[in-house]
Amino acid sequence: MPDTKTATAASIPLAPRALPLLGHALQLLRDPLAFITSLSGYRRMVRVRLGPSSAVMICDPGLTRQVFLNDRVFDKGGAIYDRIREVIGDGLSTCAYPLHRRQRRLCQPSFHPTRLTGYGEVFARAAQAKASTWRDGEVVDVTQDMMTLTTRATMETMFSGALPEETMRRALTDTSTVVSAFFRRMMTPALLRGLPTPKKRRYDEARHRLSATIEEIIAERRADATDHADLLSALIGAVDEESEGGEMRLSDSELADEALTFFLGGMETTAITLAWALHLLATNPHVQHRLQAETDEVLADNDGALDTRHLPSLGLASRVVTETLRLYPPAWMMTRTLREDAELGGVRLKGGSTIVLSPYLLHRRSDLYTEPNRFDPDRWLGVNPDRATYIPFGAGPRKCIGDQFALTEAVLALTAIVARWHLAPIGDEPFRPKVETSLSSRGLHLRLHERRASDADTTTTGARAHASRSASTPSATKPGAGGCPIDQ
């Protein structure tokens, strides 16, 4: 017999304002935080509707960390994943329950721990070298400068060494029109996706080249068959050994999605957190200035050398980062499509539904976070994330692979960043995300200041009564609350 005290969906609440057809795809091309945020107040569940379809939208965390952690149920699916398979086909972070657990057996080595030390000596010299290039006074588009800096990191990381400038420029370009399209294609009706525009042509054209390109330095790879010690060697050299009679090594399509997986999600989803955490830096003086400090004093105490084994020392770099994911996870939306009739939060859900994940809400929701807009990285303070509350990596068993892997290039980066330089922002107008597929920081501009020796002995000094004062200030951040660009 059904248990009949069990709700169904159409007991969840419906969001206000749906429009006839449409239902709340305006409101979500409009400005889609504002909706967003405006459901935390129904703190479990609520309806949306994109045109005739409609989705249930999760607001609490404890049944957010159920649909995580159930992933054979609660499968990787809806609007957001197919338009991100239209480029990376079935990788890692895409691909059906089914075949997740094979793939992610044969990726796990690549992203090894023994591993960050090697990819980390790439992450700093890849920022200073970055760094180097700027003038003092300049004013610079932080994001373009970001994504050619993890460009670089992320084509040495995988392949050994950098490809040809103009492979390069090519690539960050094409990237950056298959990023940029991926919001507005998921929201689009599928007749009018296929219309033949000049952005769809363009669209079409850099997915091409882009997987032109991953697809020619896997052939040449293959042919090569020496190990270079980077990411891409990895996953040629995985095996199986729990694969029942199906392949032990990825095939040749299989080794393009994995490779294409990681290089957008290496490259895009970091410079994005970086030009974040610069932004948040900039607005905030008294925050640089004491990372300044830390990062003189680790760098004095390293004769002005920077890698993984200065990750310990780097705590501020570390909450700076930790706070600049929570307030803008570039993952800023998540779906899940259900695999069979289930139960949640005691409704009764529908195989075949969607389900719609959202860390940038519970993020800020202020009942689990003391004023959650604030940028505030002393919340982290003796803090740990709590995986349920804080989740920009997602959680269970398609949390992203690369977690360690984003975070240390995202601290080592930003240290070598602000050690040579003080950024100052432009001018008085708050800057807003363009929420794409991630929280975009396109168009960020920053003025850049050359520090000399004298700012580095001020920033010292103050940095380190700052520290003592805060060694006894609580967290700002609830007790409990705490945890750790694309969930896998």
Ligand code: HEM
Contents of the next structure:
Amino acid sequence: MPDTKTATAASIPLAPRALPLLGHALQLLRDPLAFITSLSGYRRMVRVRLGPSSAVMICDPGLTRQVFLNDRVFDKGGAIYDRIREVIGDGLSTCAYPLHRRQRRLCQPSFHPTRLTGYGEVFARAAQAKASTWRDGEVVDVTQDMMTLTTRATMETMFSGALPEETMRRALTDTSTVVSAFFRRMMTPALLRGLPTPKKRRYDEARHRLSATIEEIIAERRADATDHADLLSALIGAVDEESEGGEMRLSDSELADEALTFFLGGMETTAITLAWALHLLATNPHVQHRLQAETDEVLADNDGALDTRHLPSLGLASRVVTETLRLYPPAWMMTRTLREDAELGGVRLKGGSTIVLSPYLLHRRSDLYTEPNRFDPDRWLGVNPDRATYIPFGAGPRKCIGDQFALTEAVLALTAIVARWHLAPIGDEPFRPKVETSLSSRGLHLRLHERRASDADTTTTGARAHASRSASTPSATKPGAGGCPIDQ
Ligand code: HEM
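Alternative state: the form predicted in complex with the ligand, after the form predicted on its own:
Now the full complex is given, and it begins with the chain already shown.
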């Protein structure tokens, strides 16, 4: 029997300025971040309309967590996942609840912490190689370069780097085309989405070519029984012991979906995290100097080597990444669909309703973070981010499987870059995110100045002075702590 005292969705306030027919679609398309932040005043829930359909936006950390944890009822679904499914089918990130647990069990071993040691070397090497292509005084397209870096690193960790240069380049171009089309396609009504425009043709060609590339790689690998100690070998070898009646191994088409999922899920998110981190360092030179000092010290103590063993000494680099993901969470908005009627926060919601969750909204709430718009990596000094209010990787059973992979890559790559380069903004104009399916840094340019040995000496002295100041600060109880904790 339904509880007659429970309110219905109609009791949830409607966000202001909904237009007849369009609802809030124009506000969401024009300035989604301003729109989303304007909703934080609602504290619990607010209704948003997109054309004829409406969605419930969750503004409260506790309710957000309830939705994340109960994936049996609040399942993956909604416009974002429908569009992503066009490309990666029912891969781990898009599949519905009934398919999820088996796939997660099959994919999890690929991300086992012991594998990160090998991946870490790849990340540092890829970043050092990228950093050696720049010239002193050059202005670089940071997002493009970080995409090249993470594509290379992902390809190498997934496919042991045994791919021809031409295949890498093609995959990079196709991934950019596909990823940048997601958000517009999500906002475009179904009828218009099918129109054969040049953009639609480019999108279709890119996603077919990308799938074909991955299928080709899998077919070659199937024909060769060697264990390449990479992500693809781990996926091919994975066995689901708990499989009840289902297949114990991934089929070829499932393998292709998972490989594409990791590829699309991991490359762009990590690339834009790195690009935003570099932007924040360029616009906060005092933090950049301290980071260079930390980097110089760690590299000097280890004869220039950089790998996962050095992560515990890279406390500031880790805090910079944590703070970057707070300010610019690549997955700024996620959606869920109710599989059945359910109650949330005292409100009865109907099966089929769409729920919107937003890390960006929570991360910028002034009652949750002091001066939420300020870049302050030291807010994480000796502090583990709270798992309800800090959610760049989501939470619960659908939490990002690549979180440690991404954090390791970002910290090592950032360290390798600032060891050699000083970054400066190219103008006074503030740089604004391009809001797509992810919070993109597309178009971000920075000027690079090569650091000399004398810079390194000065910053190292500065770091030692800072380290001794921090040690006397009561909050600095755990040097190197404050990295992104993982909520299991
Ligand atoms: C900074 C980088 C990254 C960020 C911010 C990020 C963010 C996220 C978020 C928020 C989710 C949950 C989505 C939801 O609940 O609706 C997610 C899921 C996922 N991510 Fe990531 N991700 C990153 C890197 C990666 C990497 C490197 C990989 C793989 C190589 C990856 C693979 C996945 C997969 C497969 C899922 C689906 C997990 C499941 O449903 O069981 N991600 N990611």
